[in-house]
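Shown next as structure tokens: one chain only, the form predicted on its own.
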Amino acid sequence: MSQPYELRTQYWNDPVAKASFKQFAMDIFGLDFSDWDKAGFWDEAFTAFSYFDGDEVVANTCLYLLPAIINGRKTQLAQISTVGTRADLRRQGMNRELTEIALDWAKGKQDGVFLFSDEDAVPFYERIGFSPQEEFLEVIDAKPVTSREGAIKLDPQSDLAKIHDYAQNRVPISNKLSIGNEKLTMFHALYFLRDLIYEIPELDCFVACKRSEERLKIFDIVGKQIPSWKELHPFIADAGDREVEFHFHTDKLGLSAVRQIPLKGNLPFVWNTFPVKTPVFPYTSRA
């Protein structure tokens, strides 16, 4: 173990310790934990190994425990994230240390392990054994549809139960790659996805989109049940549509002609092997 400093890890019950996250994650990340902890989605399975230096987190791993559908098979993923060491100490070994520790607590516990990175830590990562994965969106053609209303868009401040029931209760967006965390979702709802939710009460689901240079962008759907993309589409179609992607497999949707294509910039790794060859990882997945 990195000396002087001590090794913490589930220590969420402790205030002090988990402030020290907080700061942690806002200092190197620029991340604010506030309004999930305030909601009540802070994740028991999101779990830290901490180097501390007294009551301050100074370098810190993260595994997050998925539940997840794969190829129809309940299972359960793990994904590294929150990986940082404070300025002044970095160059030391202390993350390459506690991303070892985590995989090591991990074993046995998923079918998979995978992160995103960023271009700099790269290098860290095929050091200590993870390597690229190819990441895929699904792509189609939009088709002329006639628009139907009754899309609802929805706060998560005025909304939030709302939102919280239809993640509770989902079913898995798709049957070859779904990660089942309604918490993870939510602050993805609280985050990232606030001001793209639209809810439409009449398939009992909720679509995370917007829209960029005329494609369709969706994100999520997020229901007791997945309606398919001939129900869906009316909802929230735009005569300036011209293609349409998906950030999740789309194997529930009825769709045809169907296109991979290559999604650059999140720099996916997986640890040894990866059980979907060309994944096309849920949006509301990454931590």
Ligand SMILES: CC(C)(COP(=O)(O)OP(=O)(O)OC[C@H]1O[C@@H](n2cnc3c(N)ncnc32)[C@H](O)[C@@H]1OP(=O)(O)O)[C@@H](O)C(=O)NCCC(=O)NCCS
Given for the second form:
Amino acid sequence: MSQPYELRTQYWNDPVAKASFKQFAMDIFGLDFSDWDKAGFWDEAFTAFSYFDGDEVVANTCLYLLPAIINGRKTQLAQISTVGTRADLRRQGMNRELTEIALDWAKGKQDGVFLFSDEDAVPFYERIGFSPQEEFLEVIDAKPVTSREGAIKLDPQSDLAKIHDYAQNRVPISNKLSIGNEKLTMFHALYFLRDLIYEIPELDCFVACKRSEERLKIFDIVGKQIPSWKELHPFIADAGDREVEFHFHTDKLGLSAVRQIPLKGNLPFVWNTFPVKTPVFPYTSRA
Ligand SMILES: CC(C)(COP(=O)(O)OP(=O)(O)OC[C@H]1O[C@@H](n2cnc3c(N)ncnc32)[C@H](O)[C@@H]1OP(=O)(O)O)[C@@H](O)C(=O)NCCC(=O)NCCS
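Could you present the same protein in the form predicted in complex with the named molecule, rather than the form predicted on its own shown above?
Then the entire complex follows, led off by the chain already shown.
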């Protein structure tokens, strides 16, 4: 069906093919992988399955194998991402084929496959057999605490080595569901969390967080140990905070009265079933 296009995978060692992949990601999603690549965090485990027309990627599905902890057990999960077909070649079955090939390749290598869809791509994922998955946040009321000095804002450019050191040596954020991939953590540090990283040397970690509308949002805690909330909160507290939301399972933070609330908008989908029943997908697990 996909003649005259050439199926290629594991081609990151071919600079021309890799450049074409990056251009494709720019054209379809406006996503520029250059900063991640230049900083040296491009990841072999991020595996592309692409149709090429000569040197040009015309359709692509990536499957990212990610080391994970699920209910205390070490395993791997697979995330599908960077899914696209050049506009003039859509609805010809190319991406169905690529996704089937990628899933086939990942058989026996993972305990669950997930992805986050764009609104427009929902019918496509439903059509090719993925199921919508409910996703949650964990929320607590913000109790007043006495603030402490000592959180230092980090800059992903000048503090890159320090951030990387934390990412490399991090312990899992949760025993229930965590994804441990330093290169993906660095992707987030360089892109979505670039202005939100605060080192707390006293606790040997950094925290990625921001506040809006009386809500403190915690995206990740990266360090050689996970501090308890009691230890961490004073460094990032603000008297105006009413609630704190966590974008990961908080089982290691020593919290009580945690509410799980549905998170809308990321449109997660899974292949078959996902091994965690009410998942809080760690924010930094998104590829
Ligand atoms: C979504 C996208 C990747 C689909 O690629 P494609 O190569 O056209 O998909 P296929 O031709 O393999 O389609 C597979 C099935 O999904 C259906 N499908 C594809 N796009 C659809 C859409 N927008 N609405 C409804 N059904 C759709 C096809 O009809 C086909 O069904 P069938 O096999 O029963 O006939 C492509 O439209 C695209 O690149 N969109 C822009 C980028 C994007 O949104 N990517 C996803 C980001 S999460």
